[in-house]
Each structure stands twice: as structure tokens, then as C-alpha cells.
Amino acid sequence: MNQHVKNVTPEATDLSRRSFLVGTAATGLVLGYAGVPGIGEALAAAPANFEPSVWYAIAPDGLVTVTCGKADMGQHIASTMAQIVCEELGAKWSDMRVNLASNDPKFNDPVLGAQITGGSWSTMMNFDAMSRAGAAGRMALTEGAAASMGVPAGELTVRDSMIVHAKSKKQMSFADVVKSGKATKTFTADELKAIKLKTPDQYTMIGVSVPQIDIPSKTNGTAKYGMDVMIPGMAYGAVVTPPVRYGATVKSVDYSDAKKVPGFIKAVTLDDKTQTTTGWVVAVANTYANAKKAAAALKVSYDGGPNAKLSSQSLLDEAKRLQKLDDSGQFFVKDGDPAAALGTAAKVLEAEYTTSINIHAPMEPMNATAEFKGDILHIYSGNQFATRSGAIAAGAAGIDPKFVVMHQMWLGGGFGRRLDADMMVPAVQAAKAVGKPVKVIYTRENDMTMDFSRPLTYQKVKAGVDGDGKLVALSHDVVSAWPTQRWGIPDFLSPSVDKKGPLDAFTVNGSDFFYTVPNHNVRAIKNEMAHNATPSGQLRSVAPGWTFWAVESMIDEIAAATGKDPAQFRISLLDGAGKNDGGAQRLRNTLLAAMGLAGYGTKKLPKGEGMGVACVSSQERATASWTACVAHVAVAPSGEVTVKKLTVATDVGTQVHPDNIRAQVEGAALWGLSLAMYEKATLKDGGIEQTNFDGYRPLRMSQMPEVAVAVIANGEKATGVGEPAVTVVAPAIGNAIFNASGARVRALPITAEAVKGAMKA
């Protein structure tokens, strides 16, 4: 069986990584940039706060400020982290505040050991650590209050920021204890591990839809996004990008017309040693409007480089060529002997599945502001991967990463796009070149044509069934660019089971499903051409967005070929045998819940309408979220598809904020619908053809179906909810189209032409 990315499971938490020193009445926050002048002054905390851990501080007025080490891009993760702390701390919700972390290593994720937001990991991986931090603070405050009141600590109760001794009717607020300076208890890592946390039946905050802390500031304009950064004396930069996505170089730049633009300062040709960008120029001026005018006036000539003639078809042809080679790729799953089982199978099915290039397109375009203060580089931007982005900014500046301070801003959408730091490179090099702070803002066209997109993928699946229609073998090849390998971080790669070297598991996760199949192979094949021509990133849902498209479509194809109901066929495969025990049962339950809520199999549908099912364990086996969908569609004779309703059931284990969970599941389902039916980018002559929303068309309001959500909260460990529903919708729709019309489609996005063509076939 495959091995997964190291250090990503909640069980792997090593609390000794983090210094949870409880009881230090802070006289200043000492950060982890040892010996670097200026940083302590720049990021010092207010004095006299009680800081039970690096994750929160309690001020003398009793306000509790939680520092969120995750990027908040509208999913309210900062408020969620505060809610988890609040539960164990015993604070009043109205006393809670949130703050976004800098790139100080002490704010690294307790499990991942880096500052990264993605994979629907945030709540899942931080629930325990934040709970223990909250509990430690409560215990320290309780001991401090006991010392002040002269009563046994064991007789005190804590609730709503008050510590009460019922017998004597004495009480102290958190503010009173902080001001007294009596909270001095410290906890070792072992003591933190030994803390007995609340059981779900004792929760008073977890599972409650409290007001989200970040909403007021986001609605009154006080929340600061990267676009809002203003530094005295700063200039603005507008980028000029080549017609080729990657690999071009600048041959010459004619500045003559740009110099005529009022406020023009300089044009800087990027020399990006990090290789994040190639062939970029940034025009710097006194206002953004003038920077854009100057950029438009620059005459830049390029050498298009090795990818200048490539197209989407080139990448697909290369993927098919690689898949046919017996020795290409590495094995992610290698169970049994699929070749032998397929050779003796009563029936063999074979199919090819493809997905197109997809663009993130968050509403806030990429932006970054760079400022040098002496030896220290300050970066102001919303970012999902501060650890890597700080290193890229340092590389662009030619300095040691320890001299980079990242100021995290709120994100106007991320979805994986802000895991990359390309926007920081022109800001840094422009600021260095002109000797003043520079804010770089992308146009929508810059953002779309230079996106680190979801890669084009090609998958070949072969399945064999025996005489009883039982699935006995499945062989699955996945060909794509390898986004995670591009990051150059070895720990984010996984060893292949055939010992041929590391592979990018984030291109094949999901293919290692929880169905019981005795002979099962999955081969991960890197498309080097696509990897170079369209440097890819992680888009919301990552690999399960394409692997489950293939797996869940093929499961339906097998059911149809053997005359079985596709839902019941899945249930039979989810028997929980061997390694699938536990996960299969939870997935089966979500499928049954979705079927029940949708009325699957209980109602007669009009001609041309159908329901389809799919169930997924996104994203990884080790960090799975169990999600199922029933899609109800209507298919016209023209092939036009109307998605009438999506019914999604998800098992979240422990739900922190019910309303937020439902909102995220609904949003994820609609994102999945958009990818399934509408979104497609294409490569031509080495460049992305779609430059704005007129050419790249996501789901519109008028195309919204009804969405029903069932949340299963069973008290198990919290799972992620931001992405799993993305992955289940496309196969459910494809399967529903087949049930409605007999048309089997195998390419995303699904078009009316493809459906009509499949009807005729």
C-alpha cells in the first residue's frame, strides 16, 4: 500500500516542537529571528499581557486575542481557531479577538511544521493543539485566582471569563487575574499531552454557531487586505508579462514612450533567481494608474523559449504517449496482481478520462507590497504558505530568509492560488531598484494568464469483473504536471511503493479509495512537458478533483455493464475489509444519508431526467473527509444539461461551527459544479488564451441549482470541509447524465456537444 506525505496526520502531532510556556507575563513578544536587528521592535506585543501560549494572549482588560497561523480567505478559520481556544479556556465569546500571524517560525503549524493553509487541514490538524493551549490557560488562571482568593483551585469553576468559588461566593474575572500577576503556572510538553480535555457532551462553545469574529471588520472596512496596504512614500508597480506562460526571456525593452507618462519612475526587468517568473518587466510609477499606463507604453521584445509552440493538445498528446510506456511513472498503489486478474476476468472495461486547465481567479487579484528597512525586507500580502513565500521573497532580494518579515493580510480569496509567491518577486525587485516601498497589483489579465493553474490531466482506467459481476481488478494511470514537486520541498513528496523514487502524491490522492478491490494498481506519471509549460499549483480540492472524476465514473460504468444499481454496487464495495476498516463504513453512511435526503430510487423521474451518485474520501486517506453526492439533472435532446439539485452529505466528525460548515459545503459543491460544467482554460502557442471572465466563465447566479446539505457530526475527530464537496459533484453529475440520457461523458468540463455526441454513440 502507498505511503503518504510525512507529518500530515493529527496523530503525528509533536507538541515538543512548540514552546507552550504558560505563565509569563509578557513584557514584549520575543520572536524567533535571533540576532536580527529591528524585528523585535517591529513586531513587539503590548506589555503586561498574559500569554498562555504562542497562540493567544489575555490583556489586562480581559480581552483574549488569538493569533491565527492560517490564512483567512473567507472561510473564517481565524474565528474557528478562537472558538476552539474559547471552549477550553472558558472565556466569554464577546471577549475574543483574532490576529493574523507573522512568518515567525514559532507560528508554524503544530503538525506540518510550516505555515501553510490548504488541504482542508486547518481545523483537523490544529483542533487538539489549540484545545490544549486553551485548557492550559484556564488551569494557569485558575491557580492564579486560587492563590489570590485563598481557596483550593479544585473548588473553582470557570465560565464566561469568570472564575468563581461557589462556597465563599468569591469570584475573579480573567482581567483581575491578569492584573494580579498571579498566573505563573508553566506546562511542559508532556504535561500538555496529559491534560484531560472536555468530552463532546461537555462542550458549550464547540458546535454552536456563534457570530464570526471577522465579519464586523470585513463589513465596516477596517479589515485590511493586501490591496489596502498604504506605506508613506510608496510607489506602484504594474507588471508586463510575456505571451508565453513560462520559459520566455526579455530580449530588449524600449522605454521611450513610458518615460512620457507622468509620474513614471523606472522599468525593471526581473532577474528572478527563484525561477518563479520568466520574462517579466515591472513598470514603476507614482500611482497605480500611471504604472498601468507606463506598462502599456513599454515595448518589450521576447525570446519565447522552449514552450512557445505548445498547446493543450500538445500536452494531452504527450500524456497519452507517456501512459503507453510500460516503464513511465511510479506506483502509488500496488496491491495484488491486476494484470493477471484482468487476464482472467469475465469482462474488462477500459476508459480514458480528462480534465482541462483550470484557473483560480480569486476576486482580489494578486498583490504585494515590499519595503526595505535597513537590512530587513518587509512584505505585506495575503499568503497561504508563508514558510515558502518568505524564502522566495528572500531569493528575489538576494538576502537570507531570516531577514524577511511577512505581514499577513486578510485574503480576498485564495483557493490555493496564494500558496505561490510570484506577486512578491516584482514588488521586491522593484522596491530594491527604486529605493522606496513598491506595491505591485496584477490586472485580471495578469492574474489569469500567469496563474499557477490546476493541471491538464489524462487518466486511463481498466477494470475487470468476474462471472458474478464482482470487481476483481482495477488499474489506474494518472498523468499530469506535478505541482508539489515544483515547490522543491522533499517532505511534501511521498516514496513510491515500487521504490523508484519520490512521487507527487498530491496528483494521485483519492485513487487509493476505500472500496475493496483485491487487485489494484495506481501509477503516477509526471508529464514533464506540462510541468514546464504550465507550471501548476494546487486548486481547491487538489488531486481528488480529477482522480475521483475517473474513479467514480468508472464505478458507475462497471455497475451499468453488470446490470447493478450504482449506489448499491458502491455499498457492496464499501465492506470495510482489511485496510479499509473504519473509513469504508463512514463513507457508506454518508452515501446512505445523501440517498435518503435526495429520495434516490424512491421517485419516478420525468423522461430526460436522472439521478447520479458519487462518494469520496477527499483529500488523503490519512486526512479523509467522507462526502457523498446525489445529483439530479435534466438532459435536453440538444445535449444541454440542467443541474436541478445537488444533495451532499458529509461526515465532519466534530463540528465547530455548524453554520460555517454548511456554508463551506454549499460553496464547495457549487465550485465543483462550476468545474464540472463551465470552467476551461486552453494553452495556445505557449500562452493561456483566456484573459478575463468573458473567456473563462465560472458558474453564474442564473445557473444555480438547489443545494441540500446533510452534516453528520458523530463526535469523532474534526475533519476538513472546505474542499471535499468540490470533488464529488462532477462524477455525480456525469453519472446522472448517463442515467437520464444514456450518454457517458468522460471529459471535464461537460459540454452539450459532448453529451449529444455520446447520445448518438
Second form
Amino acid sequence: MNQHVKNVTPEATDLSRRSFLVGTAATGLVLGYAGVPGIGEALAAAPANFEPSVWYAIAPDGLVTVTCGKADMGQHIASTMAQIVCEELGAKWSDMRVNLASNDPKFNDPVLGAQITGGSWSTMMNFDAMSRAGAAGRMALTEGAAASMGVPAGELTVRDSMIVHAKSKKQMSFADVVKSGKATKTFTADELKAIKLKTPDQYTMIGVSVPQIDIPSKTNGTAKYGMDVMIPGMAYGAVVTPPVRYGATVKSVDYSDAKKVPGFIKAVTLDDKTQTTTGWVVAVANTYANAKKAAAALKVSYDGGPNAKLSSQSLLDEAKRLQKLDDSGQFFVKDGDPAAALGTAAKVLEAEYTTSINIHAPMEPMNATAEFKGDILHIYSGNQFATRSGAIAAGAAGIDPKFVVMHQMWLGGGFGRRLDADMMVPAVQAAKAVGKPVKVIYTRENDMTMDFSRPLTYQKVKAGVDGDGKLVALSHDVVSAWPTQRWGIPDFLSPSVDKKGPLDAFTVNGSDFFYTVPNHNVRAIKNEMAHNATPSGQLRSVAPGWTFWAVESMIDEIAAATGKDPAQFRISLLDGAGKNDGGAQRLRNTLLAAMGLAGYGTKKLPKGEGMGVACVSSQERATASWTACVAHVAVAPSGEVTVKKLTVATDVGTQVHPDNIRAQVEGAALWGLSLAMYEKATLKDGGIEQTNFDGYRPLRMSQMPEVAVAVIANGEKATGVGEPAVTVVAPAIGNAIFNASGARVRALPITAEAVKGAMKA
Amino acid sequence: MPTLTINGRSMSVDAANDTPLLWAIREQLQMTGTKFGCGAGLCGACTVHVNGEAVRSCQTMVGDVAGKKITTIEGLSAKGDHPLQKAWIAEQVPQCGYCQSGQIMQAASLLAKNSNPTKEEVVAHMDGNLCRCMTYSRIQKAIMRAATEMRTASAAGNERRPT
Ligand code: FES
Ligand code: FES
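Could I see the form predicted together with the partner chain next, after the form predicted on its own?
To see the whole picture, the full complex is given below, headed by that same chain.
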């Protein structure tokens, strides 16, 4: 029986019962959680079938291989995990290697208890566990070395994979200790917790921009992505997707022309009980080129289903209708009495903000390879959510999820798209139907039209200002599809303040900002029509990508209406009162840093140019990275906007890898720019109209402005950096456009027509 | 069965003449460093060299390149040490890395002709290559670094040359 299946037991996910085991196996030192079934065998196993099965292993040659339970989609998280282990272990960086974990529950996130990568959570949630794993290994190696050398362990120092006894000048390398078989210490959960970790002043690795382990393989073509999986004897699948995004069914398939394609094997109409896909057919052939030809030759007729007439406009109209109803949605925030405060306010501002449907479009189109071997279904695919995706693959196969082994690959971009498992359904059902492994590759057209997109959003914000120009009330309604509710996992939903049942906080996060506003409510309203017609997903930064568009634009509108400088107005709202204590001050400081770096208020700008600011606490209130942006734009009389410079400051607490943080923040800021200015998808007759990079146009090199990044590391806990900067850019640009031209834009993406239309005549 | 000359080796591939070179290289000859991104000439992920020119292999048919010299990322240098590859590591360019084979192949065709490009020339040459991770500024820096290295190397070579 497959060892992996034995490991799938409920106990295996209960961390509290585990003890951390350090012991030497025949081939090396394995470190991880004891009590995980299978570890005993791993330790006892012969070299030939030994698999490093927990966080890291040290081979007799001294190489340390860290297994990363997180999807690596370019954030270099595997390398980061190795760096955290390396710091406490005392290994030499050039001895570190990385490995990508399977879906074995023992690789579950130590905090989340599942395998999921998102929310910019990885570093902050794994820092402690990886540090303790590294420290435990160092202690075990040191004790082993002490025994071998016959000296007290306390007199040994560890550095660069060497354990040194200064007095006697004796030394042993990690490799020597592993070969000696003397590292046998076991740690209980309590002992692990009691390990004294280094303090930041003792760090020699954390905070250093070590070369990322994965980068060389990404310059010579050797990094293996899901797309690159080759299984002997495999066939290829090309999918035929319906013109309607969701809800269509296949009425009939005419195979006659497909049968004439050389190499054609079979066409399979998916029977997807997981309801991840609707109305899909997969054409299987001996090569991908032939599978594509066969797919093109299939004549499929559809029943378009209930969403076949819907358009972006219908989704927006429905959102507006729902927002007007008093009993729509649930409250995410309910402080004070905004209705009363708005009633007595000296001035009330009201505005609607929208964002379009957006497509993830990672450079690597979706793909998956499925292989049935005995009882086991093997899935090879780069995926961000092995725990759920494995269950979907199992559902597509009609087997128990414990029989699914997910083989993680490097991800050719994730951005939230690979939290979903749709690509596995055709691979599994095709493999089952043809009795061979099948690799399914989406065309870019499949990938774009069947994306789990960022939903179209509609937000209505009302703000009340008192006679002194003080913001006293803010009422904020957010209407959207609910991407996370779609998962059907109650743990990912949040209780509503008005106890009207759980809500999808991933549609409203960010709206619970750190400004002090005595009367504040936020309503999360699910747009059921959009939810059904455009099944939505988590797109890099998720809700803060739209909530801060509304909040940070409205704050600017209030500042303008009360004659205040928008940056100073924000600073006055970030007073740190009550629940905002701590966060508000950090956000204020970050805003000041961005202003300083950009020269905000110190430069006289030519006519038609302006600067705008925004500051955000993305992602969630509890996991915020404090981020601020100053955008510098030029607006032509035609409404054409040129973004000249983005200055982004971000407070990340502790920097594990400064250079990577800069890369992530810059990438995120440019994503923010791309979403603000260039990316727009539309729904027509139930289908996404944009099919490739001619219709859907992410930022290109020629559109890149100057980007300045300031990273603030003040010694607080490390926070996420992959997403927050996405959310701060659009409002900063919108506010800069207002500053430059007096035109207030409220719809993303921003178009020249909208700017021109909003200019005062 | 067309015969292709790839990275200096002659290989026959069981594919119809109208098969995109991309799929023959990747899936049949299993040199997977060349990537599929759009299949429509819009992203550059599939860039290879044909007789030294950067072409989109998704838009190039197998039948049209028989007998021509094809170079993929695997064949750009013997040990992954083309000045561009070294510069890509020095500048830590790749994020997900998926677009980078195409970026490097596209850049290599520029530097082969012009080892002292201006920023504008770089942008014009590279604008067809999308990077969804938005590593553009590092790509620019790495190209400039590699260009400098190539100029220095050839200057050193010139000095040694007997006059
Ligand atoms: S795959 Fe060839 S240009 Fe995009
Ligand atoms: S590095 Fe990810 S697409 Fe370029």
C-alpha cells in the first residue's frame, strides 16, 4: 500500500499531540513532527527508499533539504523557508536546498492546519515553526558532536555547517555528525516551545539578501512547472469550453471530424459532480497539437443555462438594486450609529465606486496531469490549495480524497488563480476514460474565459462631516460575488456583527480601516447573480483591492470638500484612539515616509501634473502590512493619464530578505497600476469577452513608470509583502488625477474618457 | 517526418508540417525550457532563435524551419553562463520565472546585434514579452549589465589580439 495513504489520518493534523523528533536515519538527519504515521518507517528505512518526509533533512554529505509546504509562485517562499531554518540551524547557505511538499497532511501549515498559500500569510505564520525546527536541529547536532568529541555541548559553537570546540580546536561538520549517527535527540511540543530562539540582534541570515535558491533554474530552462510534467505513455487533453462562463450544459457532441484527426483517442464530456466546471468536453490525443486539432474539430451544441443572457451591465444593475434594499447583506463593521450621525451631519458626501471583472492570467496557463496507479490518483500541477484541490480531484475521480497524491510543481504565477482545481477535473476524467496518464493544457483562451475572476464590485459610501469639518460618520456598502464562500469551507467565513449568519470577509477586508470614525458601518452584500454567472476567485490582494479604492478615494473627496490637504487629513484620522492604537500610528508613519520620499508638498508641479496619496492596512486588519503610496501623474486635456512615478512605503516589521521584499513590493505596485489603468474584462451573453492578451492587456515594459520603494523594518513581527502594494496604487492614482485636473474618477480601470468627462468645463 | 536542427543537434519529430514549433520542441522533444503563454504571438514566452533571429515558436510551423538553425534556452550557453543568464542571476530577476526563458532569448537577439543599447532600444525590443510578475525593471537592469559585460569582454579580447 502506498505510504502516503497510511499517513492520512485525523491524528496527523493535530499538532498539539506531536512531538518534534530529531533522529538519524540511514541516509541523514530527519527533522519533523513525531507521531506522524510513517515517520518511524522513514527513519528506519533503507537508503534506497528513504524520502525526507518532514520540514527538512540533512544528508550525509551535509546538504540540508528543506521541504516547503507552500506554493512557490515567484515569491521565493521555498527559499525563504530555507533561510529561516538556516538561521537557527547554523548551516552554510550554499548547503541549503529546497523541495516542494506533496499534500501529505504532515506538511500542513502549522498555523492554518491546511495546505493553502495566500493572504501574504506564509512568512508570518511559518516563521516560528521553521525557526524552532532549525534550532532543534542545531541542538541535536551539537549534542551529537559533543558526544563524539567528548566535550560539553555548552562549549560548542555552530556556524556555516561547522560545530567547533574552540578550546580544544576540535571541529565536526554537519556531515560528520550525521554520518556518526549520534544526533538522536527528541523534542516534545513543550520542549520545542521552550527553545530560546535568537533575538534579532543575533541574526546572521535573517535580513540578508541571500541568493534565492530557485533563481538559477529559472534562467536556464530547468525549473519544472506543471506544464513541464512528462509521464511515460501519457496522452494529451485539450478542453472545449462553452461560450457561457458558468451554467451551460452539453446537449450533443458530433465527433465525426475529430475522429479524422491523426492520433485522436477520445473525447470525454465531463461529468463534474464537484460543479467546478459546467459544459466542458476534453479531446484526448497522442500529442497536444493533435488534441488541439481534435478539440477544434468537435462540434458541440450547448444549452446555455440560466446565465446565458447576462452581461457586466446586468451584474452592476443587480448590485445597485441590492444595495438599495435595507435588509440586504450582513454587517462586517457596526460602530456607533451612522444613520443618526448622517442625519445630523453638517455635510454629507455620497459616492459610488466600481471595479471591473479582472482576470488572473498568470503566464503559465492552467494545466494538470493525472495518472491512476493502482489505487492511487497522482496529480501533477502547481497549486495553491492542495488540501481542497486534492478533494476536488478525488470528487472528479469518484474516489476518497485520501487516495489522491498531489505533486507540487513550481507555479508559473499564481496570484490566487491556483487556489482553484478546475484544471484537474478534465485531466482526471480523461485519464480515467482512456486508461492512460493525461496532461491537460488550457489554451490562453480557455484560461481567460474560464478564470475564477476578481468579481465586478459596486460600493456605495456615505460620509458625514460635522460643522468643524470632522468626519463623524461613514456608511459603506460592498456588493460583490463572494469568492471564498464558493469554497464551501465554513472556517474561511466570518460571523457577521448583526448575527445574520456568516459573511465572506474576503469581500470586505480593508474597509475595517484604522481611521478613527466614531460612527462607522460596513455592509457585505452578496451579489448572487454575479456569484453564479462569474464564479469568482481570490485575485492578488482580494478585497482590499476594491475596498481601499472606495475608502481612500472617499477620504480624498472629504478632504477636498472640507478644504484640507488630503495627506494631513489622513494623519488627523490616524490618531490611534481605542482599537486603532498601534496600527494607526504605524500607518501614519508609513504615509509620512512615502510623502518624504516623494517630496510631497515640497515641489511645485507644472500645470496638468499632480500628486495623490493613499494608505492601506492590507490584507486583513489582523495581518496588516502598513503601506502608503504617493502617485505622481500628468493629465492631458484629452483625459489621457501618464503615471510618472509611484512612491511606495511599506512597514513590514521584520525583513527576512530585503531584496525579495523590494521585488515583491515593486511587482505588487505594478499590478496595482495595471489593474488601475489597463486591465478590464467584460461579460456579454454570459461569457467573458476577452480571450487573449490582445483584449485583456496587463502592463508591458513600455508602460512602466519610475517606482521608488521604501521598506520600513522596525523590528516588529514579519508581515506579508506580496499583496498590500497592489491595493494602494489605484486610489493614489485616482487622487493624483484629481489633484492634477480636478477630475474625480470612481470606476476602475480608469479611462481617458472618464477623466475627460469628469473634468470641470 | 521533419528533421529539425536544435541546439546543434539534428532531431526528427513525428509531427505534421503545420504543427507549431513550440509544441514539437516542448512536448515531443521534451525540451521544456521554452514556454507556452498565449499561442498567439502576444506574450513572447515561447521565444527561440531561428538562424539567430528571435521568433515566436507558437507562430512558427515545423515545416517552415526544417534545415534552419534553431536555438532554445537550453542551447543558449553550454553551462547556463551566457552573460544574460549571469546577469539575470546577479540582478535576481525571476519571480515565478515562467516568462524568463523567453525574455532571455529575446534579449539575446538584441545584444547579439547591439551590445550597447539605449534604454529606449531595450524597451522597444522587449515590449512584446509580457511578465505577469512585472519584473520589468530588473529585466532592464540585467540587460544593461550583460551588455556591459559583453563590451568589456570584447574590449579585453581586442587588446589581446595581435596587431
Ligand atoms: S506563446 Fe508564443 S507569443 Fe505567447
Ligand atoms: S517572472 Fe513570472 S511571468 Fe515573468
